[in-house]
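First, one chain by itself: the form predicted on its own, in structure tokens.
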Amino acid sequence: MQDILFDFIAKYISLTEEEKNVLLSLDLFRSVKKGTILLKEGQKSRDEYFVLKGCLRKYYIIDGEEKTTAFFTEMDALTPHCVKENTPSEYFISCVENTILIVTNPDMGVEVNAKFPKFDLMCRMLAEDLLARQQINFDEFKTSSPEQRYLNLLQNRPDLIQRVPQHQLSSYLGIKPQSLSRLRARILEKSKG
């Protein structure tokens, strides 16, 4: 796992053996169930995420009804609000696989971030990387139809298909779970065509 983890940071910054070293030191490793909540609305948090292997899910319960906001897949990071914000979690967060993570929390960030500024800088890029992609995927969601939004899915994120089930795929792209049958027989019926 260590080595996902050094060829992702290499993507962006170079490490000495020395900064490895110190990253390993850090017990950041965690190795969590299929099912298992990490996050729950009310609960506040300090941990922040970085998925190596598998899959978390962002949901709220409204009305009784689980609706899903966000999938977070391998090299994707995640920091909760109530972690920034030090307030109650609105959401919830779960695995819907197991999934191998990178925990970390803000005081840990700045003690790295101290003894080694390029970490910072790295923290930087990927933020921005990640606003940027949440920005387009905002867009993308609030201005096509279920049926665009899936293609898309398909297209940008073909393993959600596969990965996640039908039920929290159909609240992701905001429709019933009858409608993403239909959807999906429709596509399929066009594909022939």
Contents of the next structure:
There are 2 protein chains.
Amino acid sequence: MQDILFDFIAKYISLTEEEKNVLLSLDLFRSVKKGTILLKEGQKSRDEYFVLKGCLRKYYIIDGEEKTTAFFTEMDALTPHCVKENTPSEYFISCVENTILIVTNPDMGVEVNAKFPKFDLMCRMLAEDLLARQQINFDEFKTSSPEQRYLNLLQNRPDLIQRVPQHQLSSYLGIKPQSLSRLRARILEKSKG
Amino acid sequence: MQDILFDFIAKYISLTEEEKNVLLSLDLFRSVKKGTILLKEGQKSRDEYFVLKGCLRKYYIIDGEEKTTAFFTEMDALTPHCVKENTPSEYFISCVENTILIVTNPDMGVEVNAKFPKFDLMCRMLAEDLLARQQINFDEFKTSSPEQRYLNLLQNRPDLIQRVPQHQLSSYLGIKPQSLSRLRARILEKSKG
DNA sequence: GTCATTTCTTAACTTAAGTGAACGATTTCA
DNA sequence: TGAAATCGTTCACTTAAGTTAAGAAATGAC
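Next up, the form predicted in complex with a further copy of the same chain. The previous block was the form predicted on its own.
Every chain and every other molecule in the complex is listed next, the one we just looked at coming first.
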């Protein structure tokens, strides 16, 4: 399980065995049941998440309707907006599956940083990395039709389509559940000829 | 002009007069004519931009059609994806207006960092900041209809609607120019009653 | 296992975006 | 200045997404 964490960190910096042990001793791991809501709209929180196993979902409730805008799976990091701004959250975060997380907060960052000066460097690289990926995703979203977006998802994150309910996927694709059903039927029809 | 730069930096770190002078002496300023293409698809580049005055546009050409995905105006920073990855660019960057830029590259970062240790810190804060804003924008885009997106733009960046041609705005909103025309007419009709 | 709830699909209808074409109005540039 | 290209709007038509409603299928609770 920890391997996922160390594989992830290894993408950015290298750790000694000793450093790894110190990290593990911090006891950051947390196991969360499917359906648990980690963050609610209006709530303040200092918790940042890193997914070791499982899946988190970020969603808004707008006019009484859930609007899912992101999924976080293995190796994904998630710092809710409200953590940086110290404002009430505009969105919810819940567990799509039973999930194992690393939970940290900015204060611990300071502490950890004292022991690992490299940690700061890694955080910057991570932020830049996420930003770059986010921008590409956004561009792809803007330049595609819902159907293309679904096909892209099928290519890039096929696991999501299996592990996430359709009605959550649909708003992630920017459409209604009925439209996703129809769109899938349309694609199937095409492939048959 | 430099005030824009220092106002921007002041959001993150504070500089002494001496430090400001050193920064100015680096001669990073560049004036670029409207229509100039700073980066082309397929091209490699190390240049990062910060807009002091004017407007840059990022666009793809997909099936022979320009798809605009971002505009960068005063105080916006832009690091093309290809700079970090050292791969050919997938998109173009051009000047919508005569523009004054600060042009840097990662190597200079090393040099600058020797003189300003704070610089590194600022870059991380900036990356985190941009990431947070980007995520909110993306969420907003996903959860809105084209019409809502246009109204949001009218609220949040009214200047863009003035300074940017309609057909570039439209793909930024994820629709065709004709649809933007129609949508504007529709809104006007509504407001009349 | 059964009942209730949630989720997914289908259908009919409405609304809005895509497409192709035409038309002035600008803008560009020789 | 005058011709050519670009740009914005409009129109008629097509296609796809939103909406409302209903029913089938899967899931969960007891």
